[in-house]
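Form predicted on its own, single chain, as structure tokens, below.
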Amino acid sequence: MNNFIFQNSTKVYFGQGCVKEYLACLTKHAHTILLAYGGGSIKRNGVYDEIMDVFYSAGKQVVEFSGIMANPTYAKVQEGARLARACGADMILAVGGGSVMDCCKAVSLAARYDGDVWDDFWARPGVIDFEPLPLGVIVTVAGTGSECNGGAVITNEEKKIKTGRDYPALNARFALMDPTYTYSVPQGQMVSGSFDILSHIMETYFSAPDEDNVSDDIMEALMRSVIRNLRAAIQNPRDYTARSNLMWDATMAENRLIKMGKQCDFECHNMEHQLGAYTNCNHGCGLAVLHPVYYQHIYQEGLPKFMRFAQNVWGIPREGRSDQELALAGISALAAFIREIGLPTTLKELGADKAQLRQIADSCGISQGSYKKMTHDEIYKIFCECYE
């Protein structure tokens, strides 16, 4: 294992009924709460009423910040910060999936910062030497794992840049995770979110070191869990075991635990973020298109790990295969799984404009953790291979 420092300050309350049981106590010191959510599904599925019943009983003042989009924009962050300051909010409660949580982390920072948080904290790494507005989260969609880290991916529409930063100071104070809240999520969203979980794990797994280490062992178990439980959840969306396992898989993938001692390769996320900045495509769908083709470009440089992936994650036996054949069989199994769960396999399906692929490729960040040093020319080649 390489040297590391581990920190996670978010306290998790997991299981059916956790919101009713713990929310009042967790918000007892807050008088005015900024209640943040997305398009309003929480008002249709009963989650909103359950939360408001708790707040009304406790005499809280609630100010709503709604309409947070799938790829939250810097303009939306600024809107939330203005609202938080105007109402004197002393806590933000983010209710939703990764987009809502990410947006609210940025709002918690911007609400207590006089400068430009994009320029000072997203365009480049910054130093948070003040206390952001306290944040709590209620998770309704499993996928990003944003509930247990300080990461926030924000899109600057004007600059056409989508990027993320992870600041431990932005970790939520608490995360309430009731798997039954995910039952009403449309199947397409559930599937794409689950693939995002798998992507997070793979991007850490396929990186140095490759010597025996605890992180790789945990990741293989997590990948098998995502695959197994996603199949079960597709068959029965109200399978509590499957939905609870996927919810915790997402958290484990991004609570920093599996990244300990690993170099990490986030090139697929870098590429998808810029595709999203130009096309506003679904994040999990974009990753599903990119991963198999990207891995075909780098597998030879990481051959032992790709062989291990084939055998330990997909259960593919050696059976006389060469090293290269075994590695490629694992990548083929991943591609087949993507088709099985119904995710797109081409950029054309995502609405990408082929004429813009060069521009998008040139705007992508280069991951330092990749087995193979990427260039913008090779990223463009990957995009072209993914197009149709």
Second form
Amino acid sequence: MNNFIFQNSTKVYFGQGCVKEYLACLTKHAHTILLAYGGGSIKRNGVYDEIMDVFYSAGKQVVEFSGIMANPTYAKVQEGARLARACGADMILAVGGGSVMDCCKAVSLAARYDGDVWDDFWARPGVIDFEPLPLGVIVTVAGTGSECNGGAVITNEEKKIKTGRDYPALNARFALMDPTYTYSVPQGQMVSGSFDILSHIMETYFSAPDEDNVSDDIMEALMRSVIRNLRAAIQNPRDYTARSNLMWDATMAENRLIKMGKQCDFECHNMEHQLGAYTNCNHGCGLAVLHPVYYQHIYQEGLPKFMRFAQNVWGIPREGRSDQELALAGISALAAFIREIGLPTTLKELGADKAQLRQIADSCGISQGSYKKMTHDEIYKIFCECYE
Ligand code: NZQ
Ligand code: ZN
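Could you drop in the structure for the form predicted together with ligand NZQ? We only have the form predicted on its own so far.
And the full complex, kicking off with our chain again.
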């Protein structure tokens, strides 16, 4: 295993009823709270009322920052920072999925920084040598794992760049995670969020080192859990066991624990982020289109791991198969699962413009952790193979 340092500063409160039980205590020192959310699902499913009841009883001043869009933009970050300053907020409470949580991490930084946070913290890595505005999160959809890391993916619309940075100083102070809050997530989003979880695990699993290490063993169990519980949640969206497993799978995939000792790939994420910058496509849907084709391109360089994936994640027997056939059977099982759960399989379905594929490919970051050193030409080839 490679050397590592591990710390995760977010305190998690997990389970049905956690918001009612703990929110008042967790916000007791805040006078003015910036309550951030997305397009309004929390107003339709009762989550907003539950939160406001707590704040009303505690006499808090609440200022709303709403309308945070999927794939949050830098302009929205600036809007949130202006609002936080104007109202003198001493805490941000982000209620939603990855988009709301990521936007609020950037707001927490921008509200306490006089320069341009895009230039100084997203366009290039920066150093946070001041205290960002304290952030707490309430998770309403399982997927990104943003609740337990310092990652924030922001889209700069003018520059056509969607990029993530991970600053431990931006970890939320607390994360409230009630699986029943995810019951109202539309099936399409539940499925794409779950694929995002699977993708985070695969992007970590398919990377060096491949000798015996506990992270790989944990990841196989997590991948089986996502597959099993997603199938159960599709059958019954109010299956508490399935929803709670998916919610915790998401956190486990991105709370940095499984990355310990691993190099990590994330080339598919690099590609998806740039597709998102050009098409505004759904994150998990973009990943679903890319993964099987990308893996066909790299499996020869990571053959033993792809063979292990086929056997330990998909239960494909070794007997009667060559190494190549076994590895490819695992990739086919992944592609079949994507079709089974109803995710898109072509870039055309995501609304990508074929004429722009070359430009998008050239704008993608190149991962240092891939089994195979990618080039922009090969990324373009992958995009073309994914197109229809
Ligand atoms: O906006 P509202 O009305 O709330 O609706 C949202 C949104 O339309 C809806 N939703 C959320 N909870 C709901 C619900 N609808 C009904 N009931 C509920 N309980 O779900 C839709 C999608 O929400 P969004 O936050 O965009 O989804 P997700 O969690 O997949 O986040 C995607 C963003 O996170 C980034 C992605 O690139 C993308 O920008 N990522 C962040 C990462 C991180 N910080 O670690 C890692 C990821 O790899 C990813 O890149
Ligand atoms: Zn992701």
